[in-house]
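So this first bit is one chain, no partners, the form predicted on its own, shown in structure tokens.
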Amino acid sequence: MDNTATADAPNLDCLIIGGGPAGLTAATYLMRFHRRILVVDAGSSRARWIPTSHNCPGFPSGVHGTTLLERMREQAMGYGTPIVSGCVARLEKQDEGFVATAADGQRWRARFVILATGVVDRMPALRGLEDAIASSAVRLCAICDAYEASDDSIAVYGPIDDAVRHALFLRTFSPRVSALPLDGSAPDPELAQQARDAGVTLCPVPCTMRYEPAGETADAADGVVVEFEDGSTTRFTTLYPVLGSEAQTAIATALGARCDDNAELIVDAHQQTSVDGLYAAGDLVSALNQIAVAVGHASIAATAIHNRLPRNFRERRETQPPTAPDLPTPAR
């Protein structure tokens, strides 16, 4: 289909930012309406650091991150979602909806907004980063993999007391756990009690960390070098870094979007973020960062919009297949 702009160009019901579980849910269930809408996607999405997803629902086997990205997308495009490439830049309200203006130029308008553009996590210097992540040598949720790290010698990573909260977390999993703090600031007292009472570890701030494949030492396993100022070494098999993340909320902000304390979106029962018409879903939202919960605020978000918007009966016609509509040109 055509994408250049025109002066003309018709709204959309909804522009969809990010091409994520969140957003291809949302864009599924929108055109499943028979709306007008458009996915507008970075291809930067969280999903794709996930190796393996064992309580990703419908995949008792698991499933990794990029084919979960794939077969969503497949589902969302089978019903003619249009989804074009960028990165919206600016989101502006007007009239009745809002202009969103891509970093190359291109601008779309819309009646509402879903923005599902996710949470950037801060990484560990750490040598062979990719490869440990790909390998589950490190991992990025405890919630939605510490059972297959279970029994493994485990180190959570970053700034001490959350460290240690989390290391607490990992002992339902692991006997074997240990924080590693990312500076010398001393633990909460209370909390180091705990951490000494549940056989966590506190170990001196690393010097360097670095990913060893398995069958460079005698280990069986993957697993994490840590080396100390003294010199030594410690070898985890699972490494967790706790070091927070960045919500991909400015376009919102700028807006006068409400955040919480975490720097994530503020919504209410039905998505939609202190701005009216704009709905966030997914891990940008004040909430427990899952796919799950993704795919349920996108559902919640997608059936909010479309009762919102004017009813759009359908005509009698002769029996055949639905068509997706056609693909709104951006508007200049």
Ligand SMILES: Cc1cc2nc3c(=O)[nH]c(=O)nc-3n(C[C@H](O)[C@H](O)[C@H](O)COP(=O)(O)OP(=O)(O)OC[C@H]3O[C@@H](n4cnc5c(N)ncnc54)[C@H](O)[C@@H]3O)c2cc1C
Given for the second form:
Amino acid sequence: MDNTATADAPNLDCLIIGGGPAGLTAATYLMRFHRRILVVDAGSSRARWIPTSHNCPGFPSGVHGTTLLERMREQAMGYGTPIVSGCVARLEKQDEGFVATAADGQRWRARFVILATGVVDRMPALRGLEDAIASSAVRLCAICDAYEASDDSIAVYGPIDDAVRHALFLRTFSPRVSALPLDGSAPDPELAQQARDAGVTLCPVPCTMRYEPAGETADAADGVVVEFEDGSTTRFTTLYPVLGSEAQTAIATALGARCDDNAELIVDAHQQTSVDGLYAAGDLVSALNQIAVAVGHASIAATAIHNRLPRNFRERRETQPPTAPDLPTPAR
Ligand SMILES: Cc1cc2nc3c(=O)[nH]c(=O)nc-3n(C[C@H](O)[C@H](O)[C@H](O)COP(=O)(O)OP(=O)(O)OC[C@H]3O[C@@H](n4cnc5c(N)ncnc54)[C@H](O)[C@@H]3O)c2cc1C
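Compare with the form predicted on its own: the form predicted in complex with the ligand:
Below: every chain and molecule of the assembly, starting with the one above.
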């Protein structure tokens, strides 16, 4: 079935914008509800940065982010989900639904929309950043992977108060935690005291930071070398930048959807934004930025949408219906 629709074509039941863990889960659910949907995806899921996730349910030995995305895509496509590469630039309310327009001019009309466009991390100026993330010398999510950094020499880099708060969080995992300030601002005195009490080192502002693979020096592990103004350097095994991220909400806010102080979308218990018919799932929603959460959001949104759509009773068939085509083989 070709689900691609122009604005003149019949309505989709639901357009899903974003094909990361949230969007792909929503697609699998809605296809299994026999709904007419389409996913538009710009192809830059945050999950592609994950070297190995160890907290993703069902993967006791961990899973690489791109492997997880491939498997979720395969699962959604196994039920016939059409996935179009593209970037939705505009969403308009029209009649009983929405019209979405992609940057290349493609258009789709849908009764409901699930926005699953994620967030984009603000990255530090660090030489060799991509290799550092791939090798886990730079980590972006302490809730995801601080366990793997247990007992490492850890630095947290960001606005000083944020850096100290995260450093205190990371003390659960290592006795060697330092806070690296983004600039020369003084820390909140109470936080500074908590840092001293917890044995968190407050460092000067770094001048440069660079990734240093294992073996380039005597160190057995990969690391990040931080250079300070006085010429001294310190090597950390793990660096967590805490520079925040930008929720990809522009399409929703242009329609009046409300956000919290962190510029992330506010949703109700069914994942609906303050715009009727527009649902949101995953990192761009005000909640923990985690795969398990994104998947949970998506299943709630997809089920709520199915229940709001007109009933799609199955026709009686003369012969037993065949099993759905190309279903993926269950994993063992
Ligand atoms: C280094 C790193 C390690 C991590 N480790 C873990 C971990 O171990 N465990 C864990 O639970 N989480 C981890 N995370 C977080 C996890 O990756 C995210 O929570 C998850 O990817 C969120 O899924 P999502 O579908 O909301 O957003 P994303 O995965 O970011 O997907 C959003 C998709 O929407 C697309 N998109 C954006 N705008 C548009 C548009 N206008 N039109 C069309 N498409 C659009 C993007 O291109 C992207 O493909 C990690 C993140 C990072 C960066």
